[in-house]
Structures are given as structure tokens and as C-alpha cells.
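Only one chain comes next, encoded as C-alpha cells, the form predicted on its own.
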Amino acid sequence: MYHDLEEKYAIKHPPLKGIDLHVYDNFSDKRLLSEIRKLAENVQGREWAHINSTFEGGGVAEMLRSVIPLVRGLGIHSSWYCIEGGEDFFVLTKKFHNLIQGVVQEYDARDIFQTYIETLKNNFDGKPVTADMTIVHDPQPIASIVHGEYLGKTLWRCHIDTSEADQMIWNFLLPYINHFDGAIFTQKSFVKPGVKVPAYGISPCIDPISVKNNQYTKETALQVLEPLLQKYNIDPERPMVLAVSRYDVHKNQPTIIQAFKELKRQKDIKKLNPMLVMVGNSASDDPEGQAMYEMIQKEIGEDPDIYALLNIPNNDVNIGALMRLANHFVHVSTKEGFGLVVTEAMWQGCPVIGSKVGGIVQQVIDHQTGFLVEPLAVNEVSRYMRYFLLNPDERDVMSKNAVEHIRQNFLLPNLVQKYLVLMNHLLGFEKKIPYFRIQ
């Protein structure tokens, strides 16, 4: 059976509070502000309902928690609740992302109706959602829009990478997706042929204000690291290339091992003595990360300069503080929703070697923000490395245009600012299409 976030963690997280939109004037346009405290009049008092399959780990967990206190602070109703389910069940999903991204997998399609379709009716059974608007998360919860009861106007968010979906699962998905009276990506090149009901790009962004997102000072990340880098023996006054990610095969990790190896090859990198850190978190609805991070420990081997952690201690606090600590940050997945985890190092001023794919490149302007390169592409990731490492200047220049891209583009003020315009619109308070529907 489903739960709300705070019925069922009472204990171990406090509830969400609201807070006030006024702690975003350092950090976005007043015209902007403005505009969402305008949207939010029509909404007051109305409820905005979130499904989704785990409270803890990954993006959507992560972009839920900044935006229900925020919507709670303009007067509108917002709970978050989360399904449950067997190990099957999330086996059979994580089977579904990878097929959804174009990955082959094998499954029976007995599953389907026996794990999938009953963990969903058992999860809603009795139990109706009644808010006026509420937004269904990824695949896990989207079968819940026939076999649950949602007695408002409905959307389903998609956070995947739909371009080269298996056909098979993408014709098993569309009915569901068609049930809804909306359906959102992080862009149009997601829209598969089939979606008829209203599709609109929206995408992901990071709060400024968490903990994770506090921009440090060099000094600062160094007192808040020491226990974690004493812990693993990091010196920090080595370079430092940084990832993280969680521990999965469209991350890509092998290459940027890869690449790191051929980096330290060349002499005048040797004198240098740069380090490669790796950081990974698992996530309840992931089965296959701890036999990923298995897998990445051997492709590393002996070397001695390579450090793959796993759920680090104070992960918010402490990931903030490596992306302000590291020269640069290496994420280039083969297929990638969007990457907040860029949007969260280009914030600390982390310039970002990035692959061509998904949202990443919505963030990584190629030569100004960082680099964009085939995720494949060792030698080229190498040949990246060592520019930044060996071109101060050009990394600080690059850091200074990461910070405000972000800034202008991708912090929880715009995020919610369309939430609002969609809201608005599907409660019938405004008739005119919001500007970013694509389809």
C-alpha cells in the first residue's frame, strides 16, 4: 500500500515544512518571483499530489523534497506519497528503465500482469488520491492511472531517456501514458510517436538552498571534508577529477576509469599526480547497483589513485564540498534524463567534461561550460582532463560561466514557476497553451 512521506517517516524526517519565497531573492529574478507568487493566488489552498517509488535516493526524491516545502509556503495543499513493493516488482521495473533507454533485457510477460500490475492494484486498493492536480513519476506508479482511482487532472512525468525506447515496452506504456490528461519530458526529442495527450518540456533543476547546494568556499569544503578524507586517505592537495553518479551501466563509469588511466600515462601529468574520485549512492528502487559497483572495482584494480566510495557519510554536505574541492566533474553517460548531478557541480563552479546525450547538453555549452564529448570517446575524455588540468585560467573562465548558466536556467524557482503554469491551466484559471508545450 502506498504511503505519504510523513505518515510513514514520522520518526526519521521531520515533515516538510513550507517555507517562504523570499529565500530565493539572492538567487533568481525578481520578474520570476514575481510571476510564481501571481500563479500561485489562483492555487491557493488547492492540493498537488506526488507519486513516485522511493522517498530516499535519486533525483526525483531529492527535487521533491525542495519543491513541496516551497509550494507549501504560497498557500497550496502538497503531499508526496510513494508506493511500495517486493524486490520482484522492483527488478521488473529497473528492467523497464533499462529497456525504456534502449538496453535489451530479457523478461516474461506473465510478470507483468503477476508482479507488476498486482503490486500496483494492491497498492491503491481502498485508497483514492483526491488531489486537484497530481503528478505520477517515472514507470514504476504509471499503471496506477487505470488500475488506482485519481479524482483530479492527472500528469505523467517522465525523468528517462525515452529517444531509443524498445518498441515493445514503449506500445505496453502508451495506453497508460494516454490516460493522463498530460504527459511531461525533459525534452522533445523524448516524444515518441504515439503520446496524444499534451506533452510539455520541463526540465529538472537544483535548489539553492539545500545543503548540498550551499556553494562553499575552498576553505570551508576543506573543514567540512576532513573526516571523510582522512577516512579514505585522500590528500587533498592533490587534482582532483570527480564523479559521481549512482552505480549503473548507463552511467558509463568504465570509460572515465579508462580514461583517467591514459591521463596519468602522459608525462606531464605525472608530475602533477592528479587523483580520480568516484562516488556513488544505491537507491531503493535500484537492484543492480551493488553487483554495478562490484563490477567498477575490478575495472579499477590495483591502481592506487582511483578511489570508488559507496553512500558516503553526510552525502548532501559532502558532495557539495567535492564538486567545490575538484579541478573538474566527468559525467558521460550513453543515456541520461537530464544529469542533475551536472546541474549540481556546474553550481559549486565545477566545470563538466559531458557526453552528447539527454539533458546533459542542455548545461554543457561545449567550450564555455565545459566539454561535450562522445560518451565512448576515451581519448577524448582524456584529452579533456589534461586541458584542465594543465589551463588553470581556462578552467576558472569556464567555472565563472557554469555557475551563472545555472543560475539563469536551472534552480527550483523556474521548476516550480512551470509547475504553476500547468497547474493553472488544468484547474481551467488559465485558457491560454503554457508556452512549453511541444507537442
Contents of the next structure:
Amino acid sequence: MYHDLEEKYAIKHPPLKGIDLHVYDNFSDKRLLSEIRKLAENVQGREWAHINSTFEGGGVAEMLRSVIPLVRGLGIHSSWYCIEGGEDFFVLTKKFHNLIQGVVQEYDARDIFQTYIETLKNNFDGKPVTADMTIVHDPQPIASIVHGEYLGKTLWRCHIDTSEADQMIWNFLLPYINHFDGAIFTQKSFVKPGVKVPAYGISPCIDPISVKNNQYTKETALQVLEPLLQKYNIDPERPMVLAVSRYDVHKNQPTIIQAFKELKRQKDIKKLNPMLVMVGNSASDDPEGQAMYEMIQKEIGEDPDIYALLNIPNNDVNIGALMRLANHFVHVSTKEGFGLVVTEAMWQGCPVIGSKVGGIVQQVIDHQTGFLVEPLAVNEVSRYMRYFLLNPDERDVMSKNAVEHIRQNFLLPNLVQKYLVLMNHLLGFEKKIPYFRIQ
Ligand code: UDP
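For comparison with the form predicted on its own, please write out the form predicted in complex with uridine-5'-diphosphate.
Full complex below, order starting with the chain above.
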């Protein structure tokens, strides 16, 4: 059976209590906040559910943990269900994930019928989802639209970069996608042919009031980081190049390592004594994380200036503080749905060297909030690392631009406003087609 997240994990995570929209007064535009209030009035008392496959690790869980309290605070019932599956299920759905991002993977029909569909049937068997609107996140639970039962309106929310999805997996997903009342993609280029239901473009966002996105001063950042820096013997006085992401084939950490090694060979840079700090975790629905981490360690070799940390203690506080302290952030994924780490880093005032891929291009404005590069362009990444280290004034201007760009476009209220427009539309309170419909 799928699980009500809060029932199952109540001990680990205290219930997600509703919060008042006022807490965003210092971050978001007044007009946006009052629009949210108006939109919420129509749907107060209605139920809005989310279904995904992991309660921690990765961007989806991160966002749900913020969306739900805000929506509850607006008087809408909001629930979060998590499907359950064995290791074979998650190995298979990870293959789906990779195939969607264009990586060839082998699987056979038995995997689909015995593992994938059976797991979803077991999760939903005899247990209809009664919410007025349900958002089903990513491919893991997608087939529940056929093998489960939904009594209200349904949306499939795709967080993955599907622009180069393997045709076979896309053909497999399409009939499911087309059973929903609509599908949400991060950008138009992710909507491949065959989607017959309305498609909407909504960017993910970060929550400025979450612990991770608390904007630190340099002093506080140093204070909170002290135990971590001590534990790993990291000297905060050294200029820090930072990279944070899951250890995953698409996150392309080897390019960052190679670029940094190239950077260090330059005499004037050597004098600055920079270090590369890489931080990663593994999600419970991602069975490849540990193997990738070991591969990254091999790539680093004996280099004493590169730190690769896995599952750091006090994660949220430390991630934000590291981003505040770093000279710049590098995120050169080969595929990227959006890249919340980029948003988080920019919000802490850390300019970004990002790849021209997926949602990263919505965030990194070339030469204004950072630099855009091809994902495997080691030399170019190295050149921009050098630029940031040698040009502190220009770096600081980009830092300010980065914070403002996120403030205007990618904070939680921006996301919730669009979801509420959709809810009003789907439940019949608003006839107008949402302005962010992309197909
Ligand atoms: N993250 C974290 N600790 C880590 C690595 C990642 O808390 O060691 C978080 C990161 O801060 C971000 C999320 O995991 O909030 C990753 O989201 P993103 O969209 O960047 O990538 P995804 O993992 O969803 O592909």
C-alpha cells in the first residue's frame, strides 16, 4: 500500500503544519501574495494530494516539504503519499529515469509487467485517492493513473529533462500521460510529440524560509560550519569552489574535477591555494549513488585539494552555509530537469558556472548571474573558475544579480500561485486557460 507520508514517518518528520503566507512578506512581491490569497479563497476546504516515490533526497521531496505547509496555511487540505517498492522496482524506475534522459538501458517486458505494474497495483489496490486534485510526480508512480483509482482531477508533474528521451520509453509513458487531466513540464522543450492533454510550463522553486535557504552572513556561515570543517579538515580561509548534487551519472562530477585539476596547474592560481568541495547525497529511490561515489573518488585520486563528501551531517544548515561561503558554484549536468542546487546557490549569492542544459539556462544568465558552458567543456569550466577567483569585484556584481534573479522568479510563492491557478481552472472556478499553458 502507498503510505501517507506523515503517518509513516511521523517520528522522523514532525507533521507539516500550515504556515501563514505572511512569512513571505519580506521575500516576495505584495501583488503576487495577494493574488495567491484570492486564488486560495475559491478552493478552501478542498483536498489537494501529491504522490511521489521518496520522502527525502532529491528536489521533489525538498519542494513538497515546503509547498504543503504553505498550501495548508491557505486553508486547503493537502496530503503527501509515497509509493512503496522493492529494490527491483527502484532499479527499474532508475532505468526509466536514465532512458528518459537519453541513456541506453536494457530492460525486458517481464520487468515492466512483473515488477513495475505489479508494484503499482499493490500500492493502489482497493485504495482510491479521493483528493479533488492530485499531482503525481515523475515516472515512478505514473502508471497508477491506469492501475490505481483517482476520484478527482489529476496532473502528471514531470521534473525530468525529457528533451532527448529514448523513443521507446516515451512511447511507453505516453498512454499514461494522456490519461491525466494535464501534464506539467519545467519548460516547453521537454514536451515531446504525442502529448494530447494540456501541457503547462511551471518552474520549480526554493523556499526562502527553509533552513537550507536561510540567507547567512559570512560570519554566521562560518560559525555553523565549524564542526563540519573540523570533521573534514577543511580550511575556510582557502577560496572554495563548490559543487553540490547527488552522485549520479548525469550530474557529471568528473568534468568539475578535471577542470579544477587543470586550474590548479596554473602558477598564479596555485598561489591562491583554492580547494574544490563536492557534496553529495543519495536518495532512497536511487540505487546507483554509492557506485557513482566510488567512481568519483577514483577520479579524484590522491588530490589533497579536492574533498568529496557524502551524506554530510546537519545537511540543510551546512549546504546553505557552504553556498554562502564559496567563491562560486559549479553545476555542469549533462541533463537537468531544473537544478534546484543552482537556485539555492544563487540565493546564497554564489554565482554559478552552469551547463547549457535543461532548467539551468532559466537560472544562469550568461555573464550576469554566472556563466553558461557546454557540459563537457573542461577547459571552459576551468577558465571561468579562474575568472571568478581572480576578479572579486565582477564576482560580487554577479552575486547580487543572482540573488535578485531568484527572488523575482524562483521562490515558493511563484510556484504556489501557478499551482493555484491550475487548481481553480481544473475545479471549474476559472474558465480562462492558464497563461502558462505551453501546449
Ligand atoms: N541536496 C542535499 N544534500 C546533498 C546533495 C543535494 O540536500 O548532499 C539537495 C539539494 O540542496 C537540492 C536537492 O538535493 O535541494 C537536489 O535537487 P536538484 O533539483 O538539484 O537535483 P535532483 O537531485 O532532484 O536531480
